[in-house]
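Coming up is one lone chain in structure tokens, specifically the form predicted alone.
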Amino acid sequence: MMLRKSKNIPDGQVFHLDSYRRIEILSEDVVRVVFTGGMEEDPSAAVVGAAATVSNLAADTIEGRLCIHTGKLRIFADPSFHIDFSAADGRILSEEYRGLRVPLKMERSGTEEFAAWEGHDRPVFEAKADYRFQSVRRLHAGDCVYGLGDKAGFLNQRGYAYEMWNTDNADPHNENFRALYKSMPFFLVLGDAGAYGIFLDNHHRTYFDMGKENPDYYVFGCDEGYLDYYFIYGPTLPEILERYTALTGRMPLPPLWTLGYHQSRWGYESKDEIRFIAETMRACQIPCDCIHFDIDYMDHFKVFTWNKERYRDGKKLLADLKSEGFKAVAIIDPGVKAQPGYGVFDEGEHLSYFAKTPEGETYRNAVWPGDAAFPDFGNPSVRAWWGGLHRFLLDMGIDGVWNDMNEPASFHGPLPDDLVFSDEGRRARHADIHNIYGHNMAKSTYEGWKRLSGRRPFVLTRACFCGSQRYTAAWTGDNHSIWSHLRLVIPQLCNLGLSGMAFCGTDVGGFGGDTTPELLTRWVQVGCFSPFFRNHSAKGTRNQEPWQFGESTLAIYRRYVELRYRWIPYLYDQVRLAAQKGWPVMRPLAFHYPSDPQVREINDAFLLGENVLVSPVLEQGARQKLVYLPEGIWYDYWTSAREEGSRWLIREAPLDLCPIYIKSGTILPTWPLRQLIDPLQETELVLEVFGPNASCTHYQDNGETFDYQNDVYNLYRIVADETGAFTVELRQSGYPQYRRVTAGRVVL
């Protein structure tokens, strides 16, 4: 049997229960529990982290348990493979559930014939039995459980059950659904001991009951696959991030312009379209960096094509788009026209770079071109060729790459479990990597744009795994325009970014549907505080560029795309903390104030940062907000008026206020407002100070190349004593500095 340890982990750290089942000390914080069953072990799409050698590493057998000492953790294991955690000083953390799982029984009213006859399906709670492999954990009074990627819902997931797989459906997404786009097997459970995070690095079909089927346990586990999970201390929340990115990895640095305001639209249908919302973006002075290009593009919906037709003068239209300040980011769908005499499919079959049937032929099925194949990217010289291939995108213009329609989504039913694809060289089912397959597909675009382009490149996907914000941002896919959808943003946002998952954001305005003025406005309040801020919508619903609801929607609009601007220095300081230390941007309010039981299931406020909070007002025709401030003295940014943390508050917000709140001691880096963002003009920094004695360090760099990783920047540290009056350090000099640094605005 083939045994896939952790890189360079020392054998002294691994401890075999039997010949199957092992666990593996990584460091004083992360273990790993592994129990194959005999199967060959899968390599791992997500784990790149290296094991530590533990100095301190003691173990010994009490009364048959094997009991394992790291100076951090506890790790118990008796002869029936039950695992417990505790913390050094013998806080229990996690421990295996030793009962047989009963569901809690339903009582459910009226028969399911009447409900069929009445042609409404009734939602039917079923226990799956025993998985193949499981483990069944305990659930103490009071744990919240968060991340599992952007599943709809709530921000403590406790009491929900979910699967992962990769799933497209485009129905207005809710707490009840299972499975959407995204399949990140990693959850943090923050308790009255402490906080603990657990990755399944199964990358199969998996399950996780968190406290539905019954409240006084936790259930996670697959049929296919084995079970391998990392078991990550905190006992904070940033600290088990920062443990489980370096496992996983962290996000690198984008482009400095992805931070700015997205306009996009399926579908711009026309050159005269996309010069349109260019011209009329500048005329409304909505500042704005990037327009994106949909399937219209493409010649019939072929990859790698242009459509000369409708986008005629292709290479002179995205010139001067260029010229006007203005990105272009195109989308690619994984499907490809299986139409001999396409040279993408022609080369494609040659090389057998496509995904097989059992009997050994190409497989088909339909997606936007037509009759399409499937790129097997689990194929490293697959993942080679698909990323040569957009040398066409480069050359045209195109500055970014925006990966759609890869759980992989097909029109005529789902693909067949048992089409054969690759897992890294060997031989794999469908079932095998469907999870995996946007993974390796971001992958292939991340490393094949930054071989040809030499540039950071800018990713963007719907489908993903678990280390896939090594390669690429993510946006919550197809939500629609209701304010339902609008609450979600919310916990999906945080919880994304609590999976490791840093830069991402949702269709500002709803993908499906018709917006409303008041919809959009709200929407727009919290889409600006995102990381990734994009307004999208669908073909056939109402248009929801800003200037479509009238003047009053489009001032508070542009009012707060202005903030968005204002702030994008603090918002890098951020996104870089992301790359260094794996911390989300967006944050939910227990991510910094744990042990306050007010804030642990907040989900329409958040922080930006560790000192911004955002409040936004996410009801139709509310102009109040109920506000809730964590310990400390926070200042209203709009009115400067002082608060008192540690208690609830009534914001009046009307529709042109969102509310937020900066704690004392911040200041704000910000640039003077322009309508895109350009390093080469940001010449002054200008300090928004709040209370006394502020400070922050703040980054700068050209925001394009990798010259970071060879020191070319700046770090400033900004110190301003109790009368607001600052000091600048300068920690690192490599790059042009700033010609003046001046206080803005000083709030004392």
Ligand code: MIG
The other form holds:
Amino acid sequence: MMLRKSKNIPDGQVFHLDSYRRIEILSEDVVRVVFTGGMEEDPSAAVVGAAATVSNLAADTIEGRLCIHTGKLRIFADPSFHIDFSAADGRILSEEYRGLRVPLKMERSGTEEFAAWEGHDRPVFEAKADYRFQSVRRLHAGDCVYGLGDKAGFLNQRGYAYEMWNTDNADPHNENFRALYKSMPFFLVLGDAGAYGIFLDNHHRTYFDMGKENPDYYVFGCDEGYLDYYFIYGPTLPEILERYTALTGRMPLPPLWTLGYHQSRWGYESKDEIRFIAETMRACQIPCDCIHFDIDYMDHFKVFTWNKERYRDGKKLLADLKSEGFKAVAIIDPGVKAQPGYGVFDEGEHLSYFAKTPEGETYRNAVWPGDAAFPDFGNPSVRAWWGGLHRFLLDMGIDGVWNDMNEPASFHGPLPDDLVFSDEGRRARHADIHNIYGHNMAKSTYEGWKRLSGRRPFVLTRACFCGSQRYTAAWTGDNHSIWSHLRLVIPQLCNLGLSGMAFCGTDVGGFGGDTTPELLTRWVQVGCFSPFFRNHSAKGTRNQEPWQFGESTLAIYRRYVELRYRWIPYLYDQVRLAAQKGWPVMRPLAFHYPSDPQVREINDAFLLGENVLVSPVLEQGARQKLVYLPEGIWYDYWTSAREEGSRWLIREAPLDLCPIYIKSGTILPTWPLRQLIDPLQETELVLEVFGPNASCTHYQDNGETFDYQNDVYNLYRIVADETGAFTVELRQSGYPQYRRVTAGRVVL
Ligand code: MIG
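Any chance you could show the form predicted in complex with the ligand after that form predicted alone?
Up next: the whole complex, starting with the chain shown before.
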């Protein structure tokens, strides 16, 4: 047995229950529980944080029960290895369920074969015998469960069962899906005693039943790997996020242009189409910073090549786009066309960098280029090699990289479990590293790009694991142009944000199927507030660029993209908080109003930062919206009407209106309207002041380099009085300052 204790942990903070079980006290609020069953410990893909010294630690054993006090938490371990947690004042936070799992005997009468005969899916009966390692923990009345990555459905995941196994499933995503592209085995429980989080650091296949099999408890567990989890106390959700991301890392500041509007489609099949999109975007005056290049730009879908026919003169195309102010993001899939004579394949073969069958042959499966080999991203040398291949894209004039198909997906059946990969120098089976394949690919891309360019990289990924926020933004994959998928946007992005993935978005307008003008309109009203903002759609579906549905749709679309562009400084401030504290940009109301039971299950509204509440219309034909305002005073963004909180109200919401409320006491920093983001041009900050004694902290830098790490940035503290008159204080100055700070609007 090999012990991999947490970084810097003093011996006195490690409690061995027996030779296979230990508890590590990482800080006053964070506790790690490791039950290896004698297995060798895996390297963690997620954890980068180290332990702190806990000065007021005390432990005693009473009647065989170990009790550890940290000052904030009490941790108990009984002789049957039940682990319980309570707050320092004795309130129980989370305790192990005593007794056997008792799946509810839900009646399932009728012969399912008959239904299957007509083509109905057989229901998956999750109730399964105990996992090899598991923790069964009590659910208390009123507990809500959040997090768990990109799982489809509602904000509160209580009552559903999930699996962590990165899965590309093209069927319309629904709340009954057990797995999707991402594995983020971290959840938060918000209950009456406060909130806590649990991160199961196991990148094998894992299971989470959040009270489906029995409403009295939840279960998380695994049959492969072992139990290694972190209990993270709050009691508030922001504190949990801060501690969870201290452990697994935070998003780095992205290039500022990536917060702009992105236009994409699979596929723009030629350079002429791309040029047309760029020209029309400017002609229609839709602010836009980036065009995505999907797989058609490649030569026969070979990664790190260029299609010299349909995308002839690629360098010129990209240079022309640049001169019009567009950035370009290119897609890269993991599958390398298995074709002798193709440099990337030959080199990977020569270096033995591809996954092997147990017999030692390079494994092949079909993806877009046909037969392909799969790089072994768990090997640091493979990551360095792959990262270096991006030199090709950089030299062409590409600005960012979009990683797709990295679950990994394959056309001829799934990759067999026993394929040979590696996990940081150790031999591993595909089943062992499947869930971190996308994570390691994004890591390789981020690190390669950073090394090659010296600037902030932009990576976008479909598959990921906990900790991937250190390298990449994420989008939610192949949604459809259906209203239920518009309704999915808020809970899915809020839960991704609560899982540490602050920089995320959905395909605006829907990827599969034909969108409608009304759906697209309502989608952009949500999309313009999502951290990553891209309109993307699939081949063969109706085109959904903003101008496709005539003048009136275009006018509304433009209005919301323009709002986004004016709000870039505010948005960037929220992104900086994500980089500093791990707080999501798009937050459920419960994040800031946890003691208001009304908000714990709000699926149709969210907070952008702390003080902007967005409550979009998500139903076809609806022209009113039922809005809940939490405690305090709020201002209607459009009419400046002052509204009392702690109540529901009905807001008129014609097709061109998305209800937005700003909390009293807020200053929104904005920029004048532009067609693209260029921080070097911004010499004026325009403030929108809501309510008396409002304030904000605003951050400014060049939006492109890592110079901010050497204090090349400004931090403004802006405070208004009861009349709205404001003063600006510079807390840090290391970058050319705004020449003017003006009040564009004062609402009292
Ligand atoms: O199976 O590259 O989710 O965004 O346009 C299709 C083509 C493969 C799936 C991605 C989608 C992308 C598409 N890809």
